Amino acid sequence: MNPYEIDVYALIYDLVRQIPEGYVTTYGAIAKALGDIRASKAVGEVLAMNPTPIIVPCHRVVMSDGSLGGYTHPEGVRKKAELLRREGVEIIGGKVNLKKCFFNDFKLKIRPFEVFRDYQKRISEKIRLEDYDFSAIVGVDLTYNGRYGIAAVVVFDEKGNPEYVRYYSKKTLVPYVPTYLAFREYPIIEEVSRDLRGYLFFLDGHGILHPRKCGYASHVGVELDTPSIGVAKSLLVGNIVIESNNLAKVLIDDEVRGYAIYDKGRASVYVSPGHKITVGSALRETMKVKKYKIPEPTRLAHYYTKLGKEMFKNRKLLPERLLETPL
């Protein structure tokens, strides 16, 4: 099964359609059915985008303590309560008694996050923490407009100067869930980066500094078979060991998986190798291109995602159409 073809949005809507009238379920129960409780917040965000609230009865999804949660309707939670009461669900003190009407008998052919974890395991086995040559560097970042991801890929010349930026947008199939970012963003990056193999990719995410040693940057590096570095603004996992005023090691199981770089007493970025580069070289290459808090490749890519989003809104950037602009 190709994990990039799994439409998690569609699976969530299908699960909600299975809830019978007179019953409710929780965001967490749906997340567990999908294969990871950490998807609970994403379930709520997906239901907030529900295009057919009558066909997909998202009013039947409540919080784990029985409270109603949100509802995207002009009347908000009041309308949600009205719909539930009309279907025979008792609400007392703003809460549903889950012991009386909880539904959890979901039927689905696949658990997407189990598929994703299995795929990450296979990717992690292909990671090479050795230094490979690279021709130049690339900075990658994405932003979103609804379900559409908008990528900006800044390509630098051999002297380290930004040469051109590529934009690409595509509808996403996977909402954001921590530790699974690559399944949301790689299908977009692949379309715009196929001919950039051999460049060193800087990505706004983690490399091996990840619970399954297969973060976003590692995933992209292996799939594109190119050197890659993860430069993330927050820490997913790991223990910090201070080395100096501006540097700390990040360890997992006593193994150095990356470094935290500090600015004015606060960690500004967490660096870890993705693929085809060592931990030490990932830090050195990052320091070479770090003018401000964020390394220049991803800082510039982030800046151009804002322009890309404006072009997308104004239909100057069309879905699945590559746009390249010299810098």
The other form holds:
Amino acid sequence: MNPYEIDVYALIYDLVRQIPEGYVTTYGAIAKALGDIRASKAVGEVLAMNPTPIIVPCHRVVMSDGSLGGYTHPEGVRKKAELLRREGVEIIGGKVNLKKCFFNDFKLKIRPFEVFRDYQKRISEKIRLEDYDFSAIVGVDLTYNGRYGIAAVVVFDEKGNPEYVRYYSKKTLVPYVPTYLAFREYPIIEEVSRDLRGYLFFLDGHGILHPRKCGYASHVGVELDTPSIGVAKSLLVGNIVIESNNLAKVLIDDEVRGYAIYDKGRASVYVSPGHKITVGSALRETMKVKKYKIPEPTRLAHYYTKLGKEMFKNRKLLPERLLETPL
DNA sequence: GCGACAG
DNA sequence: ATCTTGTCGC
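Starting from the form predicted on its own above, please write out the structure of the form predicted together with the DNA.
Full assembly next; the chain just shown is listed first.
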């Protein structure tokens, strides 16, 4: 089972089509069917993008307490209530009675988040936390336009100067769900990053500072077999242990998984090794390229991501077509 | 009431 | 991440 071929958006729309007229389900019930209750917010986001309302009856998905939740329609949630009433679902005090009309008999062949967790376990077993040589540095970042991800990959030369930027866009199959970021973003950067094996990758997210020791930066590092570092703006898991004015260790089970760098008494970024680098070297390499709050590789990539998005909108950047510009 | 999660 | 108004500082 190739995890990168699983279309979670399509699975969600398929599940919603199974809800019969006169019944409702909840965002959480769909998330559980997909294999992780934590995906419930993402279910709501995916339904808000429903390309075929009524055909995919997303008005039949409500909150776990029976309240209606939202509805992306000019008339808003009033339309959701009208559709449900027309189908015979009673709404009293703004709530449906889930005891009477709760549908949970979903049929599905795969639970994507179970597949993803199994895959993360396999990836985490391949992580090497020793220092390997690298030729130069690469910074990666993504932005989104609907379901299309737009990646900017900034490649530096041996002296540390930005040399060129690559742009690439592709439709994403997976919504953002905490702890599964790599399944959303890796397929978009895979093709433009393959030939950069041997570079040190800076990625926007955590490395081993992850509940299953398999964050985005580790995932990318292992898949591309290249050194990688995760630099995140906020913490996903871990306990902070202050070391000095501007540094703290981040521990999981008494193990140092990364560092928090502080600027003026405030955490600026969290650094953790992805693959083929030690936790100490990840910190040192990050400090070397940190001029502002965000280290230069990902800071520049983030800047170019905005240009990439404009080009995407203007049809100068087409889906699954590589664009490269010298800097 | 508590806890609350990268992008 | 995105959206969107408002404010601060160069």
